[in-house]
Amino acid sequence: MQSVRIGSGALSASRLAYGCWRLAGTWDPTELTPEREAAGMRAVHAAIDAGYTLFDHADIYCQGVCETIFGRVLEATPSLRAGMVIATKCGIRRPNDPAGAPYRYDFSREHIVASCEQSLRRLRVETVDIYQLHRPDYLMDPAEVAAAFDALQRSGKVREFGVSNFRPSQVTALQRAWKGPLVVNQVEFSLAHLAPLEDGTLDQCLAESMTLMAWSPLAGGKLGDGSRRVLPSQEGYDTARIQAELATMAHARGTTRTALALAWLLKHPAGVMPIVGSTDPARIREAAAAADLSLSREEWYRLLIAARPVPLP
């Protein structure tokens, strides 16, 4: 798969990320089993194999087991590091946190550090190289933040930083404090969740040279073979006539509705990296695909035409 620079950072990886959200099969990790284990740890290599090199995690994906299991792979076979660009995130606390804390949100110093940290022992490496604030703390002080950030990158402990779900406005304020780039705000898009093309995100990812990483690029499955299981959020999600316009496309160009549902992404000249997130080795490998598709502006509007509740001004 083609390598992409990430940001204005140092670091380059493969157009399309792996997601690593669903690697326990649960979000429960009383849940987890032999059986389950084991087929994270092939969906992980399937992805090594399919040519992704990025591979997205967060501490909060069943309570930390995600990173865990990833981290097992890596301990079988070391050698595998060199290849991977990994990131994960942190800053969401569980309701039933350890801590006892009544709040969901912690970008506090002490928390971002820790976080790190563990998410270190869990992976099995001494760095990671992007690290990510989950989701807005909206008691955020951007310099806090950034005294985390400088004492992290310090420790040799993260080599680049970035966020999730951040607004335009949300990322100036932790920019200015910052010193270092940002390399990556991940964000929800994709053909059914259109937001980001309309409320700043793209613009500021081009004018930043930020990377946009889209989480459910895919609607939760919606726009390629069909859902597995969706967020509260897109459960009315109306893909009807985009499914409609894929199937067409698809058909005429000799591929799937996956495949053109992300290389629509990659059309974007903010270079969106979409996030793959199935642990079926097989979808793995389908989505991969759309790294070797080139749409048209025809064909990218013709979707975007399809996907829009209101027809272009």
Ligand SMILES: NC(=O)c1ccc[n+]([C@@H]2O[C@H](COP(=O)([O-])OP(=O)(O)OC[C@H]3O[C@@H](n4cnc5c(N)ncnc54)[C@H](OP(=O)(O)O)[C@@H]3O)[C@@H](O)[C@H]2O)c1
Given for the second form:
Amino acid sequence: MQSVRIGSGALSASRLAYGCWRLAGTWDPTELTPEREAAGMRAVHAAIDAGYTLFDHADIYCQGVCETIFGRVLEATPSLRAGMVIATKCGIRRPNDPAGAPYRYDFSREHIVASCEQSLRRLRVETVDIYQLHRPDYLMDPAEVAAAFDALQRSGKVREFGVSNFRPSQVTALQRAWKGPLVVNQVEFSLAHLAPLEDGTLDQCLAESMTLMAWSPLAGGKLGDGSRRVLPSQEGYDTARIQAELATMAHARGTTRTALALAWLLKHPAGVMPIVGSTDPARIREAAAAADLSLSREEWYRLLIAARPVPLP
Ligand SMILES: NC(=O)c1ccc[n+]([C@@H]2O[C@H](COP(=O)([O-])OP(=O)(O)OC[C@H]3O[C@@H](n4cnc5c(N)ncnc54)[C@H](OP(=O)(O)O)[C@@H]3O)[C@@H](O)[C@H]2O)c1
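Now show the form predicted together with the named molecule, given that the preceding structure was the form predicted alone.
In what comes next, the whole complex appears, and the chain from above leads the way.
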């Protein structure tokens, strides 16, 4: 797969990233079985074989189990690490109680540093390549975050930093305090969720040379062959019109709806990097084909128009 520079930093990676959120096959760590773990490891190998080099994690994915499964792949074949860019995230905490208390956010220096050290142990690596703040903490103190980043970078535990689900104004506030580049903003972006086109996120990525990493690029499966499990915010997505337009275009172009939906993201001049979330080896390969698919301006707008709830002004 073609390689691209990530933000204005020193790292490059494959045009599409592989997302590790679903690797455990469950959200509940007590439900992990040897079969699920083996399937997760097979998915990682399928992604490596298909040419993905950026792997996206978070400390909370199945409460650390996804990082652990990935770490087992590296433990079995340590030479794989050299060809990878490993990204993970921190900043969301779930109080450890079985009643399912709500998440809360924590960008304190102590939490950022401790969470990184735990991720390094689970992933079985010395360094995280891109460390991202997962969701804005309403109590974010940019100077405190910058101090945590500085400590992690100086100790060699992290190469570069990014954010996720940040509004442009929040990126700016943090960037004023942090001396290095924020290389990514990871947000939801797909034909079923067009907000980054309108809310200034893509404009900022263009202006500041940040990479927009697009999570749920197939709307959790609603733009593919059906959703396994989607986030509560995605449940109401109505994708019937987009699906119909994708199917017509896929037939005309001799490709798949999945590849087209991802190629639509790749066309944006900001250099959007979709994070593919399938755990099915054939679908992981199918998604990689999007990297070789180029849409015309006409095709891009046809899909946008089908995706918008109201006509273009
Ligand atoms: N920063 C954040 O807040 C945030 C939030 C959510 C996700 N993420 C990141 O984004 C990544 C991707 O998110 P996502 O998993 O929701 O992405 P997605 O690619 O939109 O959805 C993947 C889901 O769609 C299903 N699917 C159905 N048809 C498919 C097809 N034709 N091709 C591929 N998949 C198909 C997959 O099932 P099968 O596995 O059976 O193929 C899988 O359950 C995550 O792994 C994570 O790294 C970040």
